[in-house]
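What follows is one chain in C-alpha cells, specifically the form predicted on its own.
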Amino acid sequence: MRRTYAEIYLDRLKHNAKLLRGIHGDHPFFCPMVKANAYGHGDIAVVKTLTSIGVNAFGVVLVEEGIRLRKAGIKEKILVFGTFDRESLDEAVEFDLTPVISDRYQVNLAGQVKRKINIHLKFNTGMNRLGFDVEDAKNIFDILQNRKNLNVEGICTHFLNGEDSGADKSITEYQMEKFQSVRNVFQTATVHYLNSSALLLNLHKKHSAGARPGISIYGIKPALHTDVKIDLRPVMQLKSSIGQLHEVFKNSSVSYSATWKASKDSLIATIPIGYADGYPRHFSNQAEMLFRGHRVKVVGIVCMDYTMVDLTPFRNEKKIEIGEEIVVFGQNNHGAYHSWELARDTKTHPYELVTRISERVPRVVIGQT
C-alpha cells in the first residue's frame, strides 16, 4: 500500500454525531452533510456508520452522489441540495432522493414528473446564491397547490455567517428572523437550516429547526470556534513517510525555482505527497508537518507528488531511517498538528483541506462501520 494515507476512525464518527444530536435535542431532523465524498471522509463509510446509529437522513449536493449511495445500499432519506435538470430530476426520482427545489424553473421541471415526490423548498435569506425570495414564498405555496404531485416535505435557507453571534444581532439571528415569515406560509413543512456553527452556538433554542450539521460531524470547529468547549474528535489524519534524505550543503537550493535556500548545512527529507494529492502548492515555504512530535518546516516548492521538509534540528539525534512516519495534519503518540492548525498556519480553511485530498491517497477505515 501506497505509505501516503488518510486515516478514518469511525469511532470519533459515531462521537460526534451522538455529541451534535445530544445537542440538537429532541427535534426529528437531524441531516449530516455528505456532499464531496463525505468532505473527503469516503461517503459509503460515513453514511453506513451513522446509519448504525439511527441517523437517517443525509444531504448531498450532485444527483451523482445520491445514486452512489443507493447503489451501495443506502436505504435511509437522501437529500439532493444541487440544481438539475431534466434529465438529473428522472434520476433522482428512480432512485428516491428528494430535490431540494430553489427555484421557480425547477418547479417547473418537478411538476412534469408523472408521479407523486416530496420535495424541499430552499429560500434566500442573504447568502444570495440558491433558493426564492422569502416575500415570494405566499405564491410559491399557491402554485404548489395546482402541482398535485409535488408534496412540500421541507423548507430551508442557508446562513452565510454561522460564526458571529457574539453580537446581540447577529447576521445568523437576523436570517433566522427573516425566515419566519416562510414558516408561517409552509406552516406544516419540517424546517431546517441550523448548520455546524448554530448547533456549537444554541441558536436552535431561539428558533426550533432541524440540523445539517456538516463539518463538525467530521470533528472539525468552525473556524471562528476553536475554542468552543465541546469534545469533537478530528476523524480524519493525514500522514506520510520518509521517501529519501539528501545532504544540502549551505547555499544550496530545494525544489523548482529555487525559493528556498539553505543557511547551512541541512538535512531535507522528501515526502511523497504533493499537490496531486491534494496537498496544495501554495502551502509551499509555509507549512509545517509533524516529526518525532515537533513541527517540521515546508521547504522549497511542494511539487505534484513530493514535498520536502527540513529536518535539520534532528540530525544529531537517534538516526533517521527511510520510512519513517510523518504527519501531514493528525495526532500520534509524540504529538499534534490538526488540520485547522495548518488551515491557521497557510491562511486557507480546514474545509478545503479536508475535501481536497484526491482519490489517490487510499482511505484506512479504522473501526467497524
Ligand SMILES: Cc1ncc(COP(=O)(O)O)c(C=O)c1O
Second form
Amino acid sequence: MRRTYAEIYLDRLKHNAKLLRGIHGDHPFFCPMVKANAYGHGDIAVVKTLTSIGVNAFGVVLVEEGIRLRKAGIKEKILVFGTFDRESLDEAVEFDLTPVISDRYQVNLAGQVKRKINIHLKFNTGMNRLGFDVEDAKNIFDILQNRKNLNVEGICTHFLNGEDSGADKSITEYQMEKFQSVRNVFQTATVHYLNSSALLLNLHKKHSAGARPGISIYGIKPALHTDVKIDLRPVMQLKSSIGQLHEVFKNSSVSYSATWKASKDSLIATIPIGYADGYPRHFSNQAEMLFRGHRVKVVGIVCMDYTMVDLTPFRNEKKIEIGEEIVVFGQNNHGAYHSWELARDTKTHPYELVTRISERVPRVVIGQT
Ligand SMILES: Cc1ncc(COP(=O)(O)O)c(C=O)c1O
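Next up, the form predicted in complex with the named molecule, please; the one we just looked at was the form predicted on its own.
And the full complex, kicking off with our chain again.
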C-alpha cells in the first residue's frame, strides 16, 4: 500500500455522533451530512458506522452520492440537497432518495412523477443560495395541495453561520425567527436546520428542530468555536513518510521556480504527497508537518506528487531514516498537528482540507463499522 494514507477512526466517529446526539436531545430527526464522500472520510464506511448507532437519515448533495449508498446496501432515508433536472429527479425516485426541493421549477418536475413521493422543502432565510422565499410559503403550500403525489415530509433552511463563522449567534437566531412563519404554514412537517455551529451553540434550545451536523461528526469544530468545550475527536489523520533525503548547500533552492533558498546548509526531506493528493499548492512555503512530534516547515513549491520539508533542526539527532513517519495532520504518540491548525496556518478551513483529500490517497479504516 502507498505510504501516504488517511487513517479513519470509526470509534471516534461513533463517539462524536453520540456526543452530538446527546446535545441535540430527544428530537427525533438527526441527519448526519455525508455529502462529498462523507467530507472526504469515505462515505460507505461512515454511513455503515453511523447506522449502527442509530440515525434517522443521511444528507448528500448529488443524486449520484445517494445511489452509491443505496448500491452499498444502505436502507436508511437519504435526503438529496442538490438541484434537480428531469433525469436526476427520476433517478432519485428510482433509488428511493428523498429530494429536497428548493424552487418552483423542481416542484413542477416532482409533480410530474407518476407515483406518490415524499419531499422536503428548503426555504431561504438569508444564505441566498438555494430555497423558496419565506414569504412564498403559503403559495407553495397551496400549490402542493393540488399535487396529490407530493407529500411534504420535511421543511428546512440553511444557516449562513457555519464554516468559519458562527460566534455571532444573532444572525442564526434571526434566521430561525424568520423560518418560524414557514413552520406555521407547514405545521405537520418535520423541521430541520441545525448545522454543527448551531448545535454546538445550543441554539435549538429556543426553537426545537432536527439536526444536520457535518463537520462536527468528523470531529472538527467550526472555527471560532474554540471556546466551546466539547470532546470531539478528529476522525481523519493524514500520514506519510520520508521518501528521500537531500543535503543542500547554503543558497541552494528547493522545488520549482526556486521560491525557497537555504539560508545555511540544510537537510531536506521529500514527502510523497502533492496537490494531486489534495495537498494544495498554495500550502507552498506556508504549511508545516509533524516529524518526531515537532513541527517542520514545508519549503518550496508543493509539486503534483511531492512536498519538501526542512529537517535541518534534526540532523544532529538520531539518524533520520527513509520511511520514517511524517504526520501531515493528526496526531501520534509524539504530538499533534490538527487539520484545523494546518488550515489556520494556510488560511483555509478544515472543511476544504478534508474534503479535498483525493482518491489516490488510500483510506485506512480503523475499527468496526
Ligand atoms: C444543506 C446543509 N446542511 C447541513 C450542512 C452541515 O454543515 P456543517 O458541516 O457546518 O455542520 C451543510 C454543509 O455545508 C449543508 O450544505
